[in-house]
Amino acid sequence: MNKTCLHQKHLELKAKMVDFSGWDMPLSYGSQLDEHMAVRSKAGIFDVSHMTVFSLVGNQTEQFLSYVFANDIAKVKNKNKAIYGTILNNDGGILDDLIVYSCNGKYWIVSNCGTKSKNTSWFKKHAIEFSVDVNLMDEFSIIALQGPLAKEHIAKIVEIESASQLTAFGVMDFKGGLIARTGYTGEDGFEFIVPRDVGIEIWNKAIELGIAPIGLAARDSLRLEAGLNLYGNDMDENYHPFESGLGWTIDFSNAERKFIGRAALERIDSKTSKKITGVILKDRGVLRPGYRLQSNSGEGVILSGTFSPILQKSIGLARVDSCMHDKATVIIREKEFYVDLVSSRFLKQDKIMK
């Protein structure tokens, strides 16, 4: 299996290791619940170096991104900002979700690890038309610092005061790589996309400061509480963005921009498409992918599910008929249970419930 540059560090911390898309990654370092709550209440450090990093080089890089990326790269041009969005196939299906980083005239992409081969081929195929070089940055690592105290910690870790002054999705150069105020937990945070030796330094400093290491299990429950999709679970190339809760990332504002998948999306009525909704189980139990939902107004299926430490209930993301709302039932082990259909932003739901 593939190993990140921090693999030995995880073993030293007695992490439980698992195979994640061909990578030997830490599932947890003890208690998933403790790790989850550490990020919600203080801060945690994640090794996400299994993700794929690309750098783009060429005079037509912006034109290339304008064509392959469904969001509009013009929004971040010359702004030292990052932008989230999708790449689509010609039918409008989601090939992947990713973040593009614009920093001092350079463009970088971070995408999922399981789509590395597919994305590499897709980018290189279309880059030829724009004379753009697509470079895999396999020697890089990605470290995520997440939590309400992340801003307090970052200056101690990198010893650069300006890092803590980045705005949401802001980006800055750092030791041959980048620091961005992005993350996948619903909390404030920063991500370091840096050469491996720098990644090791950052990790060591964070651990010395007493910041909790966080594994994949808590990363999943954190992102689900925040209502953030996971590629392969909540979206894939068989579904378009409107039925995957990502219609907001599609930018049609420039009629002259003919991005891949645009024509297919323009033929779709987003108001009648299936949609993604949040689901809260009212009874005891755990929602799992594949569970069927039923109501008088339609049906659906659970895509992701887990127990929410914040809500103290089982939550999930489901793709349902556009007319479904408020309430439904789910079958778990041949028994019928009631669920509420709510905003997928469960952290906001927590405030409503209180």
Given for the second form:
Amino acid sequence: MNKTCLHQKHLELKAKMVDFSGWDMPLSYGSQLDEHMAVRSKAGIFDVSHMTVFSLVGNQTEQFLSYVFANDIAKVKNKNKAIYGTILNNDGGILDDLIVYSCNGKYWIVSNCGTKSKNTSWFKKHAIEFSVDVNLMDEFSIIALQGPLAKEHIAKIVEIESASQLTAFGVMDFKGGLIARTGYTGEDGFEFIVPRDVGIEIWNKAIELGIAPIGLAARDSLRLEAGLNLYGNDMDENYHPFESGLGWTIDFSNAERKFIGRAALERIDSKTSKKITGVILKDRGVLRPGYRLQSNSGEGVILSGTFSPILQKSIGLARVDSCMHDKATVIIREKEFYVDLVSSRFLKQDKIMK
Amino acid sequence: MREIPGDLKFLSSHEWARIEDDGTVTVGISDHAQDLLGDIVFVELPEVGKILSAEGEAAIVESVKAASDVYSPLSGEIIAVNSLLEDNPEIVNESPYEDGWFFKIKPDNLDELADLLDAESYADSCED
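Target state, the form predicted in complex with its partner chain; input state, the form predicted on its own:
Entire complex below, previous chain first.
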């Protein structure tokens, strides 16, 4: 089983550990609902070092990324910025979702943990014609500081003022690694992609400051409440970005840019494709992946489901027929329950309801 | 982990049964079970008057993580349910052996108790 450099710290904090794609990771340190609310109301710190870090080196790195990445890397060229998007296969199916970090000429990628070997082969295969070196940065750790108080805490953790000045998706160099204003919770926050010893320092300081450690269970309910997709649940190689709620990350604006998957996507009528919608269960219970949705206007299936601590109701993401809207029923243990189909930005839903 | 009260009998599927002085039996899930499930957000209880068979499905407990059936340790008739759990399911996490009980049954046959595990055997079965 793989272990991050913070493994011992998790055990000391009495985390319940779980096998996550071959990594022994903290599921929670007590109550996942308490951890969830700590991130929504104050701040929390996450060890997400199981995720994969690549660094790309070569004069034609931008051309390479312009070819393999479906969002347009030109948006962050010569800027210290991060950009979210997907890599696609030739049929337009999603191989992975990832963030590319551009910082002072460096290009780094953070992608999922379960897709590591697949991505490594894919990048290396396509990097040959651009003479780009694809390096796995296994000796790095990734730590996320997330929550409304993240900005106050960061100055104390890294002891440099400029980190709190980063704008959304901004990136800066830090001790041989990077700090970026990115995250996966729907809250303000920062992510550190740093050498292991720096990662341990950051973690220890955060814990000393009383910032709550957050496990993967709360990470999942936080991302789902924010309407953020999870690879393997809400998207995979069998579906293209338009039927995965990620049409906004596909950039066709430069007609010259022949990225992998473009030709296939251009043949698709995105208006009639299936779509991803948010789902709120009107009754008590919890939506789970695989539950079927039905209505007069179409049908669908739950991809991810959880209990939303903010809405105090079960929420989920579902892939449904394009014409399906407003209301549907879901079958749970052979019984029918009512659901509302809503924007997947559940946090905004909460503000509307209040 | 909480200490397991010695007067309880268990199914290996983590339900406990306690014989009360009046001969009725109170049923709940173990501390180990609530710990495995994590934060419990929903409990579906049976209706009073329902007839249960030993090891038959009696209730459903859902945590953020998973849904799980709760089986009845003994056969009998449901005579009371803990309706507090409908609005406060977290009580099962907080007090699995006391306030977090699920239902009470009037048992058909107390001889069925012999088929249940005592606290020590149950604790051993959790370690396997």
